[in-house]
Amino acid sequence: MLVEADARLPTAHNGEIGMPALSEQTPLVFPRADEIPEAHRLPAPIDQTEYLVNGTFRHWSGPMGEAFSPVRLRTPGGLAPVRLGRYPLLTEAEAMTALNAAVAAYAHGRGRWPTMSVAERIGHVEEFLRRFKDCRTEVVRLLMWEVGKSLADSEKEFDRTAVYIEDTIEALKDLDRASSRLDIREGIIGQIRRGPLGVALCMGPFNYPLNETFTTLIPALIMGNTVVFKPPRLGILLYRPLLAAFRDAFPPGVVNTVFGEGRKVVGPLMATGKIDVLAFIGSSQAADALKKQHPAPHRLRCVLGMGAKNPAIVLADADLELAVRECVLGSLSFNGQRCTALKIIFVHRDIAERFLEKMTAAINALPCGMPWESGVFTTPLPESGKPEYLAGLLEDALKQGARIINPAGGTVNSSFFSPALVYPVAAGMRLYDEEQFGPVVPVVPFDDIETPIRYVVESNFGQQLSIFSSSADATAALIDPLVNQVCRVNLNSQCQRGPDTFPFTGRKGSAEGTLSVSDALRVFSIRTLVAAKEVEQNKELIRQITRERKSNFLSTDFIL
């Protein structure tokens, strides 16, 4: 059931943002070429043939796959699509030069990378910072075109991503100094320092595709692993600027980057065993079928983001203002296309029409429009086929009952779907227990608090929740049991991964590790031990070996 574009249009005015509010959709969302803010218009198609492989562009002339916008241009024959360029459809051949050039630089541990000092590590990727922030305008402006996130938030994820480098050089060091000293215990000498595993296939997701790819890559780059990164499909043109500071910040074969179709190019990398880390952010099947591809599971260390359906349980109680207004954040940020989106609401009866109403209020007053406008909330969506998965959606629910609350909810026009309110949903609706991963926002009334816990308990997904209360004893009441559900509890305010040095993990089919500044550094490594009697020889020969700086990982350096 798609809801025409001209369909259900109340006439409310949001005047205070100058732009339409969702309630004033109309099919001219999209603009024309001419309106598109000089600042804010790409260049020419990006040909993007080449591929980071042991230091070196390779370039490819083989296949080419397309790469379009989610914003359409308005044109006398229509909406026409964006073409936003070309990027290379390896094969596998290609991507085990790439493997191949990172098993090599590891060198089963005896490389150049792994064998080099911390101090030394950290300068290559203070190198590469310097080189990445040189890239913000030109990364940026892909990310809006790319995945038709918004201005401020692809500024935001750039900029998130720069401190985030520079938090994890400093958790470094910080481990560092805390490992430079000897231990000695029970007439043993020794030194524990965290080593690298090997070689790790890291592949973001396209929600987040510089933000969430870095944070496995860069910890596992620092620490002393090799890599093979796949950026995701949407969100892949805005590598193209980074692959230079990549080369050039370096050592050959450290960073490598392969391009194609996952079926065809990750599948035969894990197949052939070299794969030490998979560090993936996407569906738990396609994380299962992964690491089923590889012949010894047991070596296999995984850091996986999976899936969520985050609840917010709001009681009689809480304050409506506030909980409506982190309700709208937690769950239509970024169209709601965030795995720490609010993905379901329990909301108890006593105030569930008084919520709606103001759920509603707030979702008519989002701006919307494209991503470089001032203020815009709600954006076109980046994936192909996505506003007929959420129409499916909602018409499940209208048949077994539910109603769209919001009078403009559900209206597509092309890549564009308006923000739908549903309530009443209940067990048996799609809606229920599936990830929508867009602006879906499905509301349950509940009596007996044990209906929303039951719903956590039964859930495939453990990732986080929200309580709203006024209340202590009844927030009390809720954390105890469901903080051994989720991996993380929200009081009065929306689910979310930041700040970026508390641990981001879930339970169930949620998640596999822990990342975090800190937590990463651990997950990319493994502690390692040098140890010795405590006798005279021990001693004179590990005096010798510090005093004169003869191993990188014996020594006592204390990095300031």
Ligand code: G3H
Given for the second form:
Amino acid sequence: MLVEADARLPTAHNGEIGMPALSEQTPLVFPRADEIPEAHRLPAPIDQTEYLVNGTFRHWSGPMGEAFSPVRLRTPGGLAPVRLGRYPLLTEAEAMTALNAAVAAYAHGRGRWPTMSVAERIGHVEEFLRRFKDCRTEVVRLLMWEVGKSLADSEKEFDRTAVYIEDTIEALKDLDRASSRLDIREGIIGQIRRGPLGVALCMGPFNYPLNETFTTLIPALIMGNTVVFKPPRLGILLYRPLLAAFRDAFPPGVVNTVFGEGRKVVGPLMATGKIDVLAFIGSSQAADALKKQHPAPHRLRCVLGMGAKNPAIVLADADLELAVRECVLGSLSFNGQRCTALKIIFVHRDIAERFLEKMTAAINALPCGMPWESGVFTTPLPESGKPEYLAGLLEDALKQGARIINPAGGTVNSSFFSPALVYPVAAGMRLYDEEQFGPVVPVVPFDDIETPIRYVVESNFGQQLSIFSSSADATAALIDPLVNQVCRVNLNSQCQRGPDTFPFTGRKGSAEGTLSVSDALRVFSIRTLVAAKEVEQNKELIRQITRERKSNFLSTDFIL
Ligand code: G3H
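So the form predicted on its own is up there; where is the form predicted in complex with glyceraldehyde-3-phosphate (G3H)?
So here's everything in the complex, that chain up top.
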């Protein structure tokens, strides 16, 4: 049984700039088992032994991984962990079986799935979507328990994923309609479509275990690739209810799953050279390691979402109410565990004090609690060792002269870490460069606008940034140099991925490839054409093939 007491981090907070005195306690209280509302309880630990290969469930009797919740229970003996269940720790052999099933279903592009008509493939995805929607309650509940995401955000993640699937279907219909005609140029008749690439390996991150896996999985599938996917290291059991939907909606071998430690099951898959597309969202180190294992990197298409340290730049003329509102959402939604989160805030020194006062008031007002509580904002963290890591970042900053500005900032109660506003952060502190991926908000004062610009230019990351200003001149003067540093400049708005129809990508170490509903269809396919010299014999051949619907590719059928 885990028994942990509240711990206060060492702090050099001295109540400057009119901040209230420190509290010694985190405001969060974990529940007793009987305090959890009936509707949100987990019936019993899940014992998942099955994994999906070639259209059937295989059962694993080897070593199992244990999944624990970030939620703890208050017991007379102290805080107790909640065991959610077990999942298979497969070995290289089972991973190879899953890969071979995907390779066989693709059959060098001659399999049923890659040669099927677009309309028929869409039919399978629609069938999957119907089954997916039926799993909403169970998946949402597991999202809350496995990664500590609030009920509202868990529902949003599920619903956004369903809408993403619907939008992907519509986008493919559009693409197919535009391709369902022949083009005649310079005496050549051609029909240009997008064809699949082969076998895709899809892996999403723990912070969006459902959505960000599906934003690669679904486009990969619908374009005719076959897939092996591995759930992230946290957010595994929520896939269990979906395994049957995959099994029943797709032909055998089109979707296959592996479970276990990435190093053991994914590395060997890459080393076979049989993976044609790697879709991975996680750290750049892991992405590099995977890419390097592929024996023919020139044959590997990569779609990568990696690290980011998105800055906010708050100019002296910013609307402070609005800037604070967006900075709090941007830096602390889902406890700062978003790749798009604002991870460092540059504030003009003239307004720094007022900005910090308002930020403190806003952070103080954030409701913390259990994921199912109505209106909850900050929740326990799912990664083991994360509070200790964040504490290390704070300690380093405090040693170098920064202070924790908000009263409860940095207090730890087991898996809960109270959001900490840290000021003044400067170059040389770990918080200045490291992607904290948690509820710590570093604020850097600046006098010269070159300071944040240089930060962005010299950063290893290049995903997004936010500018806060009410001046058109000042904003425009920043837009032009900064759009060539990052891939999205947000004006008086937090950084974010959505809407999903907008391109989501990054420069430098932040991403490879672009994802949006329509871009993802391109990423998982390649332009392919059938062409013929415009002579009567060829015209007649094409007429006959299209009129008699002899080919799924060379076809003028129009999806209605
Ligand atoms: O973790 C990164 C996610 O793609 C962020 O998405 O901006 O919609 O929260 P979001």
